[in-house]
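Below, in structure tokens: the form predicted alone, a single chain.
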Amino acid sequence: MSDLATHQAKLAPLLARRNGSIVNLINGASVPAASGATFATTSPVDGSHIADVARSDAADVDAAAKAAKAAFPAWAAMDGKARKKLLHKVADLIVERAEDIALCECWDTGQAYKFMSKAALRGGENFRFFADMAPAARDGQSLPTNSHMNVTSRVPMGPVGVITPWNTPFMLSTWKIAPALAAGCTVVHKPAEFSPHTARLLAEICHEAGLPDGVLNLVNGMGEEAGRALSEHPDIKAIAFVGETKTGSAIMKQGADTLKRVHFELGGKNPVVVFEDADLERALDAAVFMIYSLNGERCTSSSRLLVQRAIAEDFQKKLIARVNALKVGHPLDPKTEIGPLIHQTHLDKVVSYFDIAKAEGASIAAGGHAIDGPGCYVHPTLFTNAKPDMRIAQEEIFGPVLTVIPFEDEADALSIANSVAYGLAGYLWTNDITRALRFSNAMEAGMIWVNSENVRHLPTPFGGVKSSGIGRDGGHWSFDFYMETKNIAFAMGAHKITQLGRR
């Protein structure tokens, strides 16, 4: 039996186990939407029906928020070491079920097994990392003066909402939920409607690990219904969101009346800048990996290639050959590098940029069309002869599409790199360390990798500037979001108090 056939055989019972339905998990109980409404999800692989999913509304969100509120005092008061033990159990179960998670993720999203098998395990790493931080989550500082001893501490802020996207949804869910739980917050999770399957798996794993009822609640539904209700609910103290910039703006407005704290990881149009003195073979590997892996459906993808004109022609020839050699195929085939895009709607959006590129005067050097047949497949695409002000160089396409833009010198490269509305990530290739420092300092991005692809180190801050987001994930930056900091000032002896009203 081939690896593809083996994976298909393992997936079948995982899908059958749900009897074609995915329901909510509220206060430890599996429940349909109160209205009984559902919506259907289909696989981008072949358009087949996956499940009828609970279409939650404000009533379901209210029930989940109340459950989270009721569970919060005990969970927040639990000793950090006890939370650590529970979250490590979650991590253990994620590792045990990593293959199940990866197979379901592939079928739900179209992402290649080559990458999802690693993403599932990274979800376990996320839980383990923040579990280890839980005992010290409340730690603060001693800030003495001559008259007072100031002692700071952190306390969990309360129930929080987590709204996650359809691209690598399991891993991104753990990035948000693990630190929230470690901090002592309770959670209401609203996953993307296009990819709800692994959110349900995560909720079940947490329940099996022994998380108390109400600590993690799952509410499925549409953004304009369940998502909006979560953003507006008065018992939800903060919203952590990953997704489109436009949606982040809407959430900010919806949470304004209740003064919601927000953390947004939004869009990107990230540059990879290659100077003529770079290690060009490594830069080529990184440029291909950072846009064509994960179907190009990730916020940190390097969708703009800025290459110095002196080397542009040769670099571009090698790039075209690499793009044409990429293997597009069934996501459960371990040899597949690019699977189908998430949904027909998204495929249509990505394909629309092929005509836009031609109309703007760019060339399509590779790909440039969808693949006929069932499923949402598209050829990996490369635009050349592009200019910085073209739509293909300014707008987030969010697919396996790379735009090449030549530059003359460092000043020109910096101007092009900073010429977009986004500022999430940047990638810089040069062997001149002085230039690397100078350029990185001037680049408008929250994260920059020099002579490297995107390598995530969990203690470091993750987030963007401009239209790419608000706030940072990672290490204590996550706790800064999910916790409130308080200061207590103790008088040191009988210091003099200003007297008012005494005669």
Ligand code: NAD
Second form
Amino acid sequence: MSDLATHQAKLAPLLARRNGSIVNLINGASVPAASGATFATTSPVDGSHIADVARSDAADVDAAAKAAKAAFPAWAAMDGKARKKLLHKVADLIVERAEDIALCECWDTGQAYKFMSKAALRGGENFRFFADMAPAARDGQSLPTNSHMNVTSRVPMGPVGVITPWNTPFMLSTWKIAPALAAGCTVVHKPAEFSPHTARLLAEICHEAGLPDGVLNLVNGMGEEAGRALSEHPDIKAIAFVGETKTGSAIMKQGADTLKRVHFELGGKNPVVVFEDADLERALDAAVFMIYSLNGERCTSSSRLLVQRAIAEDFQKKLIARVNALKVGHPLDPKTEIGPLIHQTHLDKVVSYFDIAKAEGASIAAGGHAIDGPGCYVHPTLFTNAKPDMRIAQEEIFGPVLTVIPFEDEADALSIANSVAYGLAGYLWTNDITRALRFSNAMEAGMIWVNSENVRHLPTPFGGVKSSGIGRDGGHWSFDFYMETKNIAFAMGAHKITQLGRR
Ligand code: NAD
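Next up, can you give the form predicted in complex with the named molecule of this protein, since the form predicted alone came first?
All chains and molecules follow, beginning with the one already shown.
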């Protein structure tokens, strides 16, 4: 039976194994930054020191990119079935160590064990799913004409860079790295500076599973140093990035000189729209789950609740009771629903919106303050009486904070839903099928769930529109990013060639 004390006891040796340091993995070797520089990573639970992490600069990134370049030809040429076997081995090891991964992730990020235990296993599923796709990754089409047989195939792009954020870092890293490896690309991974622990575990697992040296390289460090160097490196053909919209824009500029292909999964201010004819109990469950799980530090969180005015008061009353009942606590306690936020600066940012809400004339119906004591804890918060143009209804807060906005009718709801810069996800609750079709067709979002919380099916496209991203992940969409399509045209006879200069 797991409880806080057992989890703490299990975490202690995992931290001790690090021996106070997290190093890079370049060409199969565990190495510190060439300069010897480090930065400290601390736990948001109590501010305690976890490890000194390699603070890589352009020289380390160059070594990793060179290793990825050298490993690329053999990895790309490896039979898809052999890649499949290796990637399944990675999945097996992730599943075997899922508890260790989850415990380290909770300590590093503050995310509750309740969710991280599932996220770790999901990392294994990501590897399994793309492992199974590896043998067919190159498949193409034949496009015949009368004179030529055109044969298309996909070829891996080359060494690619993967830059990941601090929220659910393990799961997100696997979601990017597994398809790149399955496609035949080699990878340099730069994880977020605030949550480097499980990226190191993933690199160790891949190494142990038998991935050849240089196929997956890990370079820790700051965004402006290691991240910038990776996105500027001439040997890196593409950057898969997950993070803030403004960082995506910076990476696009940094990668311009080397014509980087980019794939961006960026911010969101996703609406959950509840019509009066919906199954309101289920809508309530989903609305609460989608904003308050994972500390609200989730790109697909439903941070705006648009509720039809006729049912708004009653819905809000039930919502307040649910928010006040959420269990905030130690992330390693299996009963905890909300843990501490990632770091003090982020906590300060989230808390700053409480004053913004008041200044804008909205009400704070639940929460609205940080929790005293060690750790970056905040009360889950609910803003009511909000208007669509308020900052709390427009900006990504990225915490356990929900803004409620009532609407009159379908046209009003649609206009509010689309009134933000973002367009990642949307959630729609109604039992009117024609309205559901009409509304989801007009909603500006890359992904829409009707009468459902966010349930991912791995072959489906994942990504956003507007300021929420460029490109799609999932199934063959991932391969479209990590691979080039090549056409070979075979003449099928002696067709007439236009003759020049024949006298
Ligand atoms: P961030 O943009 O600050 O950092 C993300 C990564 O980029 C980190 O590894 C960081 O070191 C690196 N980085 C920073 N500056 C860089 C630069 N100039 N060049 C290269 N790399 C650089 O994001 P964050 O605060 O870590 O993550 C939270 C954000 O991620 C939120 O906006 C959230 O919505 C978004 N997110 C989006 C999705 C999605 O699927 N759309 C998923 C998860 C998170």
